[in-house]
Structure formats: C-alpha cells, structure tokens
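Take a look at this one chain, the form predicted alone, written out in structure tokens.
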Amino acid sequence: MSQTITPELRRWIVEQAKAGFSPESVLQSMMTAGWTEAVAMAAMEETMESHVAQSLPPAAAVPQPDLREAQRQVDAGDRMVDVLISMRSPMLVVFGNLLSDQECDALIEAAQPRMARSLTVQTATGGEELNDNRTSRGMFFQRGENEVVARIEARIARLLQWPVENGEGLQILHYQPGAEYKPHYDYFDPQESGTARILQRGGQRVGTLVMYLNEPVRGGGTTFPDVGLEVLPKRGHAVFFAYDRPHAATRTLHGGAPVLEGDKWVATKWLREKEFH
C-alpha cells in the first residue's frame, strides 16, 4: 500500500525540527512508526525546503546577464563578452574577455599609488575596520573617476542589465604571497545594528563582479565552498554572482584562496538595489 505525505505529517516534522530534534532522530521515529525510509526522507526534504523558503526574507530583483538562449557571448556595448560557465544555484556566471590587457594594466597603474591595507565593512557600527580574514591591500575609485573606469562601468551596466548609478565605486585589490580573504558573504547582515545605516546609501548589495587583472603563478582562486567551485584567475576574465536576499540560502559564500606564488590583482564591483551615493 502506498504511503501519502499528509499535511499532518508535514506539521509534525516542522514541530520536531523546532523542538531541536536532529534529522536522523526524526527519520528514525518515522520509520519506527511504519513509514518506509524512501517516503520518510522525501517527506523531510520537501517539508524542510518549504519551511525554510517561508521563513526567508523577501526576494529582491538582481542584476543578471541575458542568457535566455544559452548564448556563448553577450553584447556588452563596446565589447562581446564570452560566457564560460553559467550556474543557477547560486546565480553565477564566469565571463571571458570582459577586460582588455590594456584596461587591466591601466587599472593597476592608476591604483598603485593609492593602495592601503584592505578594510571590511563593520556592520555593527556601519563603519569600516581591519579584519584578520582579509589580508590584501586595496583602494576605491570614485564612480566614473577617469575614462577607463567610466568605460568599464558602462560595459558592466550593459552586461548585467543594471544601472551604472546602482554600483559602488570600483575597488582594486592586490594579494601578495600568503594573502587571502576567507569565506564570507557580500550582503549586509540584517541582524547587525549598523546595517540600517549602511543601507541608507543604496539598499542591500545584490550582486558582485570580480574581475581578474593578472594571473598569479599558483593559488589565488575565488572559491565557493557551498557548491565546491573554484574559479582560477585568468587575466581579463571575471566571475559574477547575485544574491536576491541577505541569507545563506543564496549559496553565495565565497572567498579568495591564498596566493601561493606570484601575486594577484583584481577589480571588484558591488551592485546595490538602488542608486548608491
């Protein structure tokens, strides 16, 4: 006789989870009560996925390239950009040929005199702080600060279908041997007291574009632990990922793996919900 997953069973599973029982113990209780293992596991997976979805913050619109027809290239206005990898969960795309060699060199040259130890946003206060998890050096360009920056920002806006004014200033980061950025999320934690102040400048971050300006000899990849992906730096290439809500369910935990030999230069563009000022 087939077994049916009833609303009563779903409610019972949620109640057990809220009471702190482990998935293993809930599964064992169901099997002891006569449910087959296959049905019990299906009931738990479906119920918990639905329960988590109901408890998530509302989803926001996010920047994304037009990949509806599985295109190998996307028109970014002044440049055709290659699509090398495309994922749905997380929403992630690896681009090739986003920047020219000359643009990579120009960004590094303009940034070098202004480099300083990289800071991270302090969500408890809304300010910035040194963080042992981030051992790079960096600087920010103002949006549209020079011709090269303005050209690249216009290209990104066309590529990701997101307004230029919704982007933070381009950040340049330099990682020397041993430098890294341990896994983290780019959205601002809604539970932190300083987040409300940060959001006044343009709302939540909803997307990140990391552009590789050079290639370290070894190491320095961009890692995504939740999906077991590592994007290795290739000059002119980039990795883009979006997060439609400030929650780990977006699977956008990521980090900069340690540089093992040589050094690494990247340009990062963070995109906000609204105009950034």
Second form
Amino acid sequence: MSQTITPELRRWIVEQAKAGFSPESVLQSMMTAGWTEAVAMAAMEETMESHVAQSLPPAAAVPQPDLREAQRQVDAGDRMVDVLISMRSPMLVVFGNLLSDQECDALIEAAQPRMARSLTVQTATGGEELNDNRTSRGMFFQRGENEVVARIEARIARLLQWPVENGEGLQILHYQPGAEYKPHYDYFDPQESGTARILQRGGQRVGTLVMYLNEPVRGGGTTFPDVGLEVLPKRGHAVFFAYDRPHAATRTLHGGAPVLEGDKWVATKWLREKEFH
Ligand code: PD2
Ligand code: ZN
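Could I see the form predicted together with ligand PD2 next, after the form predicted alone?
All chains and molecules follow, beginning with the one already shown.
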C-alpha cells in the first residue's frame, strides 16, 4: 500500500503539535494507525517544514561574496580580501584585510569633527530617536562623499556582489568605555507602523557589514547571541551578515558588547534590497 500525505493528515499533524503532543507521541499514533515508521517520520518532517515556511515572509535575494570555489581570498577589485570564517545560519562571513590602516585612519579623521550621540531608526514612527540601547557616538557619510569613502564603497560592492546604489551612506560609530549596542536586528520590523515609510527609500535592509577601524584593549566584540558567536574587533577586518527575510529565523540577532578598556571605532555599511535614495 502506498502511503500519501493528504491535506487531512497534514492538518492533523499540525493540530497535534499545537496541542503540545511531542513528536514521539505523534509518531507513535501514526504507527498505531498503520503507518510505517520511515514514512510517518518523513510525513511529519515535511508537514512541519512547510508549515513553518508558510508562516514566514518570502525570502529576498541577498548580498554575498562568491565563496563557491572555496578560495581563501575573494577578489574585491582593488584588493584581495581574506575569508576567515563563513557560516550558513546565520549567513555570516568574517573578512580580513578589507581595509588598509591608512583607510581606517582616514575614516576616523574625517568623521571626528562630525560625531554626535547615535540615533536609532524608530520603526514606530519612521523617524529617529535617542536610544539607551545604543550609547555610542556616530555620524553618516554621504555615499561617495570623498575619495576614500567612494573607494571603499566600490570595493564592498564588488566583494558582496551588490550595487553601490543599494547601500546606505557609511556610518561611523565610536564607543568609549561602558558604551555598547544592545542586541537587535538591523532589518525593519514589518509589524511596526513607521516601517512602510522607511521602506520607501530602498526597501528592506538585507545585509550588514561592520568594519573595524581600530582595536579596543578589552571588550567591544560583535556578538550573535542565537549562535553564541563573538567576533573581536581587529583593525581592517569586518563581519558581514545577510538576512533574506525580516524574521528571527535568520538568526541575525547581534549586538556590540560593552567596551571595557580603550575605545572602539567601526564603520557600518547597510545594504538595501533596492536603490537607496
Ligand atoms: O559595533 C558593533 O559591533 C555593532 C554591533 C551591532 C554595530 C552594529 N550592530 C550596527 O552598526 O548595526
Ligand atoms: Zn546592528
């Protein structure tokens, strides 16, 4: 007898799970009803997977480096960039040698006179607000604002295979001892009322590149609590992560741990689905 997964069976499996029955007990019921173990397990897996996928927003294309050849370096046009770590879930890559020391210094120097307490995009209204979760100081460059910024943006576009036009202006952040950025998602929450307005400027954010411009003495790592990962700041290195849907299933919750000694400078490039204007 061939055993097919009917819509009724699917509904029944989902109901059992919702009612709190363990996978083992659902499996046992199916086997009592005459299903072979292997087919029952396959039916359950398939049903739960498609149930979860249906309740997620659709997946978008995301920026990403070309890692198909499993090389140790990626050609970013004017520079070969090292691949130090790559991870599938979250979709994350740690890069080495992305920026030269001179480029790090030039960004800090150009940013310094324009630093102010960091604001956070407020999805409730679509505006910006001061936020206790974020105690760094920061500023934004315009896209292509000066020669160094333009050069770095072109390199990032080549590295991540994503148009320069889809990038937000480069953000510079400075953390002093005690300053931190509590864990958050960089995408905009679709449930919030201000998000529609924010999305008019280029759609969702789909990727983040945090570039380290110096090294704090202690603390200041970029943390990914869902997977217990902490990336320690190293001058010229960067951590990139992508999120194909504005959902926690991407496991891209991340934060800037408190700086304990010394200070921390980073440059962040956020990438949108479409041209950012
Ligand atoms: O500075 C960091 O490590 C950090 C952590 C979390 C930066 C950002 N988020 C960001 O710029 O979005
Ligand atoms: Zn962030």
